[in-house]
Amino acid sequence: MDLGLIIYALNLAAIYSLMAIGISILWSSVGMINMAHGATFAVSGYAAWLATAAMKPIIATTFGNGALASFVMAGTLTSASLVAGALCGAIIYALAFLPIHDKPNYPVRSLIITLALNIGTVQGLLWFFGPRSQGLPKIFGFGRWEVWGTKIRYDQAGTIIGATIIMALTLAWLRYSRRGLEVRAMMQNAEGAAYSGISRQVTALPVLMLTGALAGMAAALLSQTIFVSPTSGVIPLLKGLTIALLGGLGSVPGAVIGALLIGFLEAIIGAVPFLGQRYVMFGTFIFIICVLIIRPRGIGGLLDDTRE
């Protein structure tokens, strides 16, 4: 396996892991499968597009066209994506969690409501922006590095490094902050956490905002290689959900391992001459099905415990 294929696989895994970790944390702590995660991805992408379009002339006038202007534009794009994703999480909290969190069959009800929110949001984006895709500024530039004879694009390296930093900050927040400790307690034993005075109703808001911000960051990073469109969140949602299942719902390390496995599998299948990109989705789903047949709870998740 050459270095270029490894970089491509890590680039895919970095983006997928941001979606999968959000889905896994949300399920294990709040008990919700957020089908509006894809809508959050698309809304964050459009928010970044609008923010950068509005700020571009101001940045050009103030900072010119140099490295500092590129840095400010990158900050504008990522900040808009993160804020939009967090706000989407707060809206989902108000519409899909608060009204039903103490009702019977809450997981199924939340699944249906978030699916409806996803469909409604996509239709709203289609009505407002139309079906045409939009491109975002290349925050990492257009150049390439040559390492051991392999050319590595700036956007690939930036995506891998950026996603790694975001995931490290997320894990540090879960490990060391008071709210993060409450979320981990909910993930490990929701009933025991409730007896200790940790309210799921209070904890759900920062969790939904955090996972929404992760989806927003995934949109900012993926926009460096694809365009933003109303339906751009469909594939990341499917990949994030299936990778979260592969890694095991409730396991953050399992989600990361699952993202790495799927990233490398997609890269390898796409590089095989008689297979190519048209068999990537088929091959990854066959792999996930085989793993779940052998290990139903996923690589490191709590699926068996949840079923019991």
Contents of the next structure:
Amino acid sequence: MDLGLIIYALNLAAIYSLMAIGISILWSSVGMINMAHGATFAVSGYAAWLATAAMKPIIATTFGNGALASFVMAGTLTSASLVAGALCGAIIYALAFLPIHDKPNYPVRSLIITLALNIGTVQGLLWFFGPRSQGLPKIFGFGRWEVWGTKIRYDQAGTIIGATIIMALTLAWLRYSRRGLEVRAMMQNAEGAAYSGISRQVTALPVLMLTGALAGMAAALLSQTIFVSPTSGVIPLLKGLTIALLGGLGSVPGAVIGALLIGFLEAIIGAVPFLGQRYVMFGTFIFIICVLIIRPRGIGGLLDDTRE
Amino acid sequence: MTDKVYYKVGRRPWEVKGHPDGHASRQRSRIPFTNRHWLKWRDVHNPKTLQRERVLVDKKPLWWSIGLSLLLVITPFLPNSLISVASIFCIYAAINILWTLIVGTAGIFSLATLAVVGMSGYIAAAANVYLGVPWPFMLLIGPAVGLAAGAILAAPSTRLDGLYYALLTMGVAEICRVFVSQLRALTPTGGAITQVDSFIPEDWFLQRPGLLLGFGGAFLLLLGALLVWRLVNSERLGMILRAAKTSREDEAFSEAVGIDFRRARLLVFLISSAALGVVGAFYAMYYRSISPTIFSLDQLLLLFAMMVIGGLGRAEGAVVGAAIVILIDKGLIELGPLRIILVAAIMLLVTIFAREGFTGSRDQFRDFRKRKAGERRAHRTEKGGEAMPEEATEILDKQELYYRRFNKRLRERLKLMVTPELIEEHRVNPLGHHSDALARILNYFRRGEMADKYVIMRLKNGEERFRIMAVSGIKGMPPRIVDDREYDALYDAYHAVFLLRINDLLES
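For comparison with the form predicted on its own, produce the structure of the form predicted in complex with its partner chain.
Below: every chain and molecule of the assembly, starting with the one above.
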């Protein structure tokens, strides 16, 4: 296996794990399967596109054309997608969590609401912006590094490093901050957390905004490789969901391991000559089905009985 | 003098009721070869007039037959495009009902419904086109394939649960889509099998008689799906599954009493898969072709939206939801992508506000009304008597209620009379002639119930040492000592008892 393949696999794994961690954290703390994660992804991509299009002339006149300009552009793009993702999270909180979180049948109903939000948003984007895909400015620039005889594109390297930093920041926030402690308490035992005075309503908002921002970050990073389109969120959502399930819902290390596994599997299936890109989805699903039959709760998940 | 106007009272003054002859014996016809009656008539007595009345307790069969016969009568007069909408509605409603059987009755969250339909449709169509099997046999090949697919899909359903199984079945649909579109033989048509023979003659296809014939077939399909629903959900299998439906505890309980709910689940899954196979074969015949879009996620989501809008787990929900979504999706085609947004918006609103979709809203409204009525009743009687209204219906001796209410009002009045001067008057002279207020209060104390009544105990015969006790009020149970204070004079003890009672009165 050459280095280029490994880099490609790591690139996929980085983006998948950003999506999967968001879904996984959300499920275990708030108890919601967020099907609107794909919509958040697409909306953040479009927000970044709009923001960079609006800021381009201003940046060009203020900072000229040098490294500083591209740095500011990168900042604009990332912050726009992060803010848009967090706002989407807040909207999901207002529609899919707040009205029904204490009503019967909450998990299924929130799933349905987020699914409806996803369908509605994708169609709305399609209606408003049309089906054409839009290219975002390349914040990492064009070019390659030569490492041990293989070429690594800047955007691949940037995606891997950026995703790792973001994930590290998220995990640090969960580990060391007061709010993160509350979220972890809810992940362990929602009832116990409620008894010790952790409000579900108050804690759910930052969790949803955080996971939305993670999806936004994934959109910003993936848009360096592919274009932004209304339906661009569907594949990351499906991948994120399957990886979150493969890793065991609620297990962050499981999600990362699952993302790495799937990333490498896809890279390898795509590289094998007689299979090719068309069989990627096919292969991953068969792999996931095999894993789930051997370990019904995914790689890092425990059976409910064991947990009790 | 004007004529008196009588208003009908009661909860349902509009309800049509039969007034059977009280002396005649009752005749009811049964469904042939079964023990069941056609409609659920019940004879009741009107509590006011004491007349015998006959009411229809379960009106669902009426609504079903009205709705279905309206569909059957109106459709032939519609324009061609609407006839095909009606046929598509029938097909999707049939799929939805069978899916409801899997999700609602069996409780298996399978998303492979359309995959089963597609697989059996494809294989039946392939048998017809490539092997030359005549079309009536497609209706046999379809269920056989559906049964086989169901058996394969059902195997992991006992091991995985909930979302994991949903994911797996979604993966199956994706695998089918990729497999079909990669087939060499189908590449020229983009994965579709065309030129399928059908019950609609070829020169009638897409003509009015052909459309009408197609609608007739689709309507029969819907009736068949409803029959399967009725036979599975309301008979033995459905009852077994209802015992183990809601929670893990229920599952454990039904297992303990010897109900094999896992087997029942598998059976329901297999039966509905076979029925879905029939739908698949019909689908291929109706369109005279079948294409990989049937495996696509969008189609699945649309179907899911139908079930959710109508109400998950109910047959009427599956049909009503299919009607709403198909009217929007196929009837308002000029709206473009806006109609999917509309469907999503309806789905969102229904899920936020309704517990179980449109068809569950009636029960939800009733629960809401009942809760509000209870709240109002409680509010009304909050400042009134001692007995809460719920309790009042349980107390047979209504005298008791009035006694409690009287006592409460009396206490309210006596509380106002308690003053420091009055207490001082009692301290000075516990016995003997008292003022009016003190006499009233003491009278009230004398009438008190035996339970928790205070009494004075002399600690030793011949000694002036007293303690206060409270009587238990229960035969054989000794009195309890109230506190460990001792009194040297009897009058002090009298006054202490008085103070305790005043305290109790003011606290009540």
